[in-house]
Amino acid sequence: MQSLSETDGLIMFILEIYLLFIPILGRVIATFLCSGEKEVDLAVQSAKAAFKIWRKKSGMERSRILLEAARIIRERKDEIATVETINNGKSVFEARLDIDTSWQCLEYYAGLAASMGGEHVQLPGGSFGYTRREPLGVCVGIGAWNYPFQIASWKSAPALACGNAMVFKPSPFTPVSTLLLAEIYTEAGVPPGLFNVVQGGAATGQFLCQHRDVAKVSFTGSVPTGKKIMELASKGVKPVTLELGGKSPLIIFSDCDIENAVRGAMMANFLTQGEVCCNGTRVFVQREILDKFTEEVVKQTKKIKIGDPLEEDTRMGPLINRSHLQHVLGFIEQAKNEGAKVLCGGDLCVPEDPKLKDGYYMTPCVLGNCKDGMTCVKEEIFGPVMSILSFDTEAEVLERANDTNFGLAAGVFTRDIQRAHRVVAELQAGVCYINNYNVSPVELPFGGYKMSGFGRENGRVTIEYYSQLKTICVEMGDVESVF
């Protein structure tokens, strides 16, 4: 049996069995076993010690090894990304692009890490004090199935940079290309056990969160998921960074380049499958182009390749699971049962190909007729299923697209640039785009507002996130004693 888990360069096998399905196929490719509290322990100590060291290394040292790695991804980038579409199902020509965020990411961190310092304030009398920021220590990463490596890169460039260790859980679902950049990260010359992977679910996960040598936890994934890592978390009182569920309004202004925005609906809609967090699916169009923009949406929509993701024209592989498949399809009948029109999609698909039959296709989907109360408007679906909305006024389009517990992105498209401005001012979300939707250059903050978490993946921000400040106050006269 192939161990999936790695600590230290040592191979464990361990606990639980899960099976590993390969969404393309829909079968099982592989069994793996889960990390439990003894193989959790192990990599945290791992970890910790490599942590004694690496604190230690210079920001410049730490630099050139984040660049190291960021080369061999670079290097190794069609072969992660057809792992990362065995492992979930998105195509490979996607798959390609999040593999350049991911090596991006490192090459981001590396170029801050040097740059990590404080600051020198004068005092009365000569005295003066400074600031040090120094890492927390060994920080835990948890991550979803929709990005594994990406996720898992940008958790770890960061914490890396600041002269942090970390302990990996990926996604049961999508336990492998995880595994690629712990060796990459070897190769590149971190110390061993720096960044380990252990493999599970929620029991793993519970482990590395109660873990008294955990300085932090980073998760992404779902709010009841992220509620619980929250509990866990506070009771050794470990801060956390939250990325968690979005749904997501893009507002389409009559005044808009129409052909624009319908590209950006699409971007905003069925990327991976509509597998992701930030999609803008509640999509908000002005009534007077609502009838041609829907027209071409669909138009457009009908026309996505359904397939082999491996293949380089498929645009739209499996979704990742059969479960997953049937609560989306879930969602589609009862929006049809709530009065919605479903205007293209939302069926099982079976592509030509014979041997994908059992793959857990579907067509995407287009909803029209929607209403703001409906569960398709109201809860994240996570799947190819965009709902079109009419509004006729600016301040009508903005409470509505407030009125949500959600606030990770949102959107709006207009050739006017003091309205875009001016509504992206009041629209409640941690990320919003103008004329556009789901680009994610690694510079700029990534997080939500409201129940889609908080702290930030990416950005310079991000560097407070995985370290903490000292204060050093230096008294250069005599102590004045009120005693």
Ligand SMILES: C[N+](C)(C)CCCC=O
The other form holds:
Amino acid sequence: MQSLSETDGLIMFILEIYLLFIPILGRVIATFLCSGEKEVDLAVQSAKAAFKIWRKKSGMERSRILLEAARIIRERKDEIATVETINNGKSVFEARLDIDTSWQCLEYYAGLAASMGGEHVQLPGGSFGYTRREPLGVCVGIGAWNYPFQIASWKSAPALACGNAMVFKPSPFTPVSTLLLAEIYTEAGVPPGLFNVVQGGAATGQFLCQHRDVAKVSFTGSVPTGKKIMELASKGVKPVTLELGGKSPLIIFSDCDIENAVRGAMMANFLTQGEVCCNGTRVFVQREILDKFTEEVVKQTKKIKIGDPLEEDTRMGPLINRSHLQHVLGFIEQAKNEGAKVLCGGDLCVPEDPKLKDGYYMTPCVLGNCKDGMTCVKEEIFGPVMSILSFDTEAEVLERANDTNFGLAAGVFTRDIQRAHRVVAELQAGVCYINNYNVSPVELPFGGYKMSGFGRENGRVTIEYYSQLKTICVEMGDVESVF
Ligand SMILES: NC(=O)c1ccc[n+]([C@@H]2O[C@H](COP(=O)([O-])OP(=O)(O)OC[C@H]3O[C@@H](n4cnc5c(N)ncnc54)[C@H](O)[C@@H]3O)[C@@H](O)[C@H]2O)c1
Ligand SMILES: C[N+](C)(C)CCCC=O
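Form predicted in complex with this ligand, following the form predicted on its own:
After this comes the whole thing, all chains and molecules, with the earlier chain placed first.
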């Protein structure tokens, strides 16, 4: 049974049922049963049975099934995006981009599945050794609510390509779209139970992390929860991947293409209502262009169309829930008290359409006159709030940009190619963008430095996080015993 403290007042746990509120309308659309210890065990056991079949398949066989799943996702893209929008609140325009990076991820790992292998090493006297890259077993994926379908795809695609099974727990705020992914994998031909979904909050997550038949935990969420997951997993000496929060710097030098820098800053702050882990929310602008940049960014921010995210031209929908909305507005109040200036937005927004009156909408906010010590500059807000800071020199901005416990992402806008590479080499962040922000080609690894986590998603390297290496030593002569 879930404890009431986890409900945040939004999803009300009544015995083992919870009520799902949708952000667009601010009302209940469904009820769900939470998975308890028994259901978690059933899911793990069925994944374990499927793993026995799946691990024996060749890479080519796994590849074909993943490609089929990718094809079905592409075919059902609009439907999945609509479900994601209803559940999360992000604009359907953006949700479609999330679905694109999901099927692309499946295609990418389908492409790698057949070429995963070990190496052969010649030893003296004709003896030799070789390595086998083997799956881990039943892996657990635990997701956040901001990119529900994408997170489940980014975790399951490499896991399955490597021959693992996965039990996935989405956030209880966004339980729906992951079920479509499970349905699609089944339709594509994975053995029943290979990708299982359990529903619930912290308690369900804990059962998963503690289960003795779970080989690995891949987690996306906040730093405090990440620490708990690491502690739980350590008891079973299970490897973990942690994709955690951030407070990333975006550095705009005065020699940049200013129109692109403004577009980049908007991409870095306002996707998914600002509820993005890698957002570049500390926008450092070189003093010579501070006024021009700020004026343009405020002008563009005021133009963002807020409203029903299912409408084609809407670019900002509601935040995930009421308590998060209040949390974000609280940061803006505090920023004002600490001396920041609200240049636009930062207010509750009631769209004209009466059916949206109870939704969780706010106007995107740009804060000026920000200083390094302010709370809005130090803490992850996870809402549509951009903090603008000025700087004078490269050395100074690098020091200030790195002065944080987070290290997920960073960006730099400049026309000086030497400076761009010099600066990113010094930035303490797992993902750095030059002259763009928040694009996510699945061919490139994604993940953080410092307290933003470790392990990676996407890219070739992620194979290493979902497999283990076995060494086989083969003797071709007689045993030379020392005894
Ligand atoms: N680095 C990334 O790739 C990435 C991506 C998306 C979101 N995030 C981060 O996620 C956070 C927002 O998401 P959130 O509010 O859903 O995070 P959260 O940490 O509250 O919850 C994440 C998931 O963990 C589960 N959970 C909570 N307590 C648990 C416990 N004790 N044991 C096991 N599972 C538990 C939740 O039910 C949910 O499924 C932000 O900090 C954001 O930066 C990071
Ligand atoms: C697709 N983005 C924008 C890079 C976001 C990745 C997941 C972070 O929350």
